[in-house]
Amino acid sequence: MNGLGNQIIVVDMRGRADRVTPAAAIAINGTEGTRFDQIMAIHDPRTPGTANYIEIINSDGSRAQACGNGMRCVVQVLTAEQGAQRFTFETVAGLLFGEAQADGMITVDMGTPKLAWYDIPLAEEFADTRKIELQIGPIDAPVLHSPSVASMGNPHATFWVADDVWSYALERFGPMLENHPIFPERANISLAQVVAPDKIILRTWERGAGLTEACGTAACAAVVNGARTRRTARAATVTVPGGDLHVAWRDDDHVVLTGPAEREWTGTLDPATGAWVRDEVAA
């Protein structure tokens, strides 16, 4: 599937007590007909009141917290098999809901941001997350500096931009800000350009995964840190290289993401080492 661009394999788990493992995914990631974003592994729910329980793996086999756009694509899924519009998810940052709307847009409610240095998580104490001492090239003409950071699940950081995001060689200082040690846990690296207060055009090195058509949670750590800046308002059309997201941060805290999500080809994999056979498709 796609969500925006970005490859999502969703994989049925239902039934099951094992899981896709680290080696399955970076072999699924290496075959040209399988490259992936991120795999969102569907298993039985653990807690009552769920439909399902959510594992998100990364291309190079680690797990993920959140992914807004791989959500959407889970929630077609299951719309598609049991006609539900709505369902609660549990993922390892939480409980996260999913609603199919009647014009075929799917909305994730993606939880509150967390904005605290500790809750980010960052190595060391800021007061004032909005603007960290971060920076890419020389200290008095630097490249990329100053991000605003939170937590939407998984770690982002906002680099504010006045030129156009192609611009910016992403892909040489994107590996290096992602493993900069005053992100512990890594993070997702993304340029945000303010084009109107409802407008933001967004590029992202999504943490282990790389280079990505879109990010959902990108998306939405783009809005909070661009409301809380006062760069924007409170919900915004975000651009990114596969498309448009509505991303809303209300008034109750959460945020809540809109986009469509489609359906490539499906077939069978194993979880263990990642062999996989694409079904065939009837001329």
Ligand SMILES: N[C@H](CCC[C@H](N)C(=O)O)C(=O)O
Given for the second form:
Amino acid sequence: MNGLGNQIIVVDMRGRADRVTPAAAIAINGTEGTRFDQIMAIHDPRTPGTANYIEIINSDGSRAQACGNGMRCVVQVLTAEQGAQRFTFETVAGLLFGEAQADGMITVDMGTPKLAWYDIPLAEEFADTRKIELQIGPIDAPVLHSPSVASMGNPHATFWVADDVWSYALERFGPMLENHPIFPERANISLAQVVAPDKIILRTWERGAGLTEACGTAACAAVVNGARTRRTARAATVTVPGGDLHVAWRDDDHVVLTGPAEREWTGTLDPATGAWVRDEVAA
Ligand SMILES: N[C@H](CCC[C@H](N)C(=O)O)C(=O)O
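Having displayed the form predicted alone, please output the structure of the form predicted together with the ligand.
Entire complex below, previous chain first.
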């Protein structure tokens, strides 16, 4: 599937106790035709009142705590299967709610942002995470500096840029910043250009996945960070390379993400090895 070009593999792990292994993820990503950004594994529920437990695996085999585009894909699969429109899911980061809208768009409630330095987490204390000391490039003329940081379950750094987000070599700076010692659990790195209080252009280097066409949690973090630095309103359209996402940071502190999800093809996967076969499509 894809969520605005964010490549997502939804794996049905219901009714079984095993997990998608890091080795399987790496093998699947190493095969032409199945390169992906995240795997969303749908497991049986662990907590009463939830529909499913969802595990999220990056293409390097590492686990992620949150994935906004992937959650929309999960909602679309389950809506198509069950007809239900609303779901409560559990992830390692807590409960999430998803809803299929009448127009085909899908909304996910990504929960509340965490803004304290130890929750993101950062390696050292910063009283104010709206602007932390971190820069890249020449000391007296940094190319990128002073990001706002936030956790949407997963760690994000939003670098505010005045110029076109495409004018920065994110493929070069992304890996350095993702692995910077200030981020003990690494981080997703975004470049954000605010073009109006309700419009942000965003490019993201994802932790464990690299450059992607879209990153839902990064869009959420950008609006949270935009609003708390008075750069944006609490609701904005976030234009990512794959298209537009809508984010609202509600008054109850929950961040709600709306966008499309698209099914591409189906097949059968061995979650231990990553071996897969594509379903035959009837002519
Ligand atoms: N593509 C995802 C984010 C994946 C995050 C992952 N790269 C990490 O935190 O390790 C999204 O739509 O929110």
